[in-house]
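Next up is one chain by itself, shown in structure tokens, the form predicted alone.
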Amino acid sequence: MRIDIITLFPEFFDAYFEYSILKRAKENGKAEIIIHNLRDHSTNKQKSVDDYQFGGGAGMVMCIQPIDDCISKLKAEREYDEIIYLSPDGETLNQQICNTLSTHKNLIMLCGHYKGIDQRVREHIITKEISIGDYVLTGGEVAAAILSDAVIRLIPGVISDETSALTDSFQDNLLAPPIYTRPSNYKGWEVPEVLLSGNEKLITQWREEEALKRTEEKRPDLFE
């Protein structure tokens, strides 16, 4: 998978993709992440990419020209499955969206800033809008990093034990059951006996029941 991220602050991503699973995904050729500085596509001397709103109002708006030029250049080089704008009023990110995106080959992610982007970008260039929650961030960089992380880890071969990703929370619209490791008894706090039994059928049943119970308690919206 190739992910092209368009941003005003490319340095934000310098360290993010250089650790753990994401770093290994890049080194193993499973994921290619290219960061593009939107200012490189500005046509004025100041390299500015924003301007005042038509009709007045507080906040600057990211201009259509540099965004269009950058995305057009990328599209001339390869086909993209989705051109994603990270926006607080987009579709709320969930595991099902991540599952779908992980099957794609090429993605573009556009990070907004200031008051947002010219509406014509959203109407004519963007193919999908995604929000990571009902709140507003300073820019879309954090959201793009989160989305990339959630998608890349699902690519076959990125995680050595692929069943680990398939049993994460939300994969079946349930929260994951409790998990334990050694020691089995710590300060009198004991691991449930069924997990030490070696009976796979009983362990699977226990995990299913605990997932249902945890989801009902913590996320009744999912349980319904």
Ligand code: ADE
Given for the second form:
Amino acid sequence: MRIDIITLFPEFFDAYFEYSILKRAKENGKAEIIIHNLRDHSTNKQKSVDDYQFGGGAGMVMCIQPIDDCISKLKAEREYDEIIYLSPDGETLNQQICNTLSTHKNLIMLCGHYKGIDQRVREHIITKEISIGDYVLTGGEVAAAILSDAVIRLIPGVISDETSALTDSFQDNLLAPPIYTRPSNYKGWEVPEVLLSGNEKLITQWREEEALKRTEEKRPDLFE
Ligand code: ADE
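Could you present the same protein in the form predicted together with the ligand, rather than the form predicted alone shown above?
Below, the chain from earlier opens the complete complex, with every other chain and molecule after it.
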């Protein structure tokens, strides 16, 4: 998968993609992440990317020209499955959206700033708007990093234990069951007997019951 991220703060992503699984995904060719500085695509002398709002009002608006030029250049080079704008008024991100996006080959993620972007970008260029939750961030960078992380880890071969991503919380709309490791008794706090029994059938059954119990308790909205 190739992800092109368009941002006013390219340095933000340096650290994020240079660790653990994401770094490995890049190294073994499962994910290619290319960061574009939107300012490089501005055609005016000052390299500005924002302007005042028509009709008045507080806050600057990101201009259409640099965004259109940057995305048009990318689209001329390859086909993109989705051109995503990270925005608090997009569709709220969930595991199903991540699953679908993880099957795609080429994605563009546009990070917004200031008051937002010119509406014509949203109408004519963007194909999908995603929010990471009902709160407003200072920019789309954190959201793009979260979305990339959630999607890249689902690409087959990125996580060494292939079944691991499939047993995550939310994959079947349930939270994951409790997990334990050694020692089986710590300060008298014991691991449930069934997990030490070696009986796979009983263990699977216990995990299913616990996942249901946990979901009903912590996320009644999912349980419904
Ligand atoms: N940009 C600002 N707030 C955001 C949010 N909640 N989700 C995605 N992008 C954003």
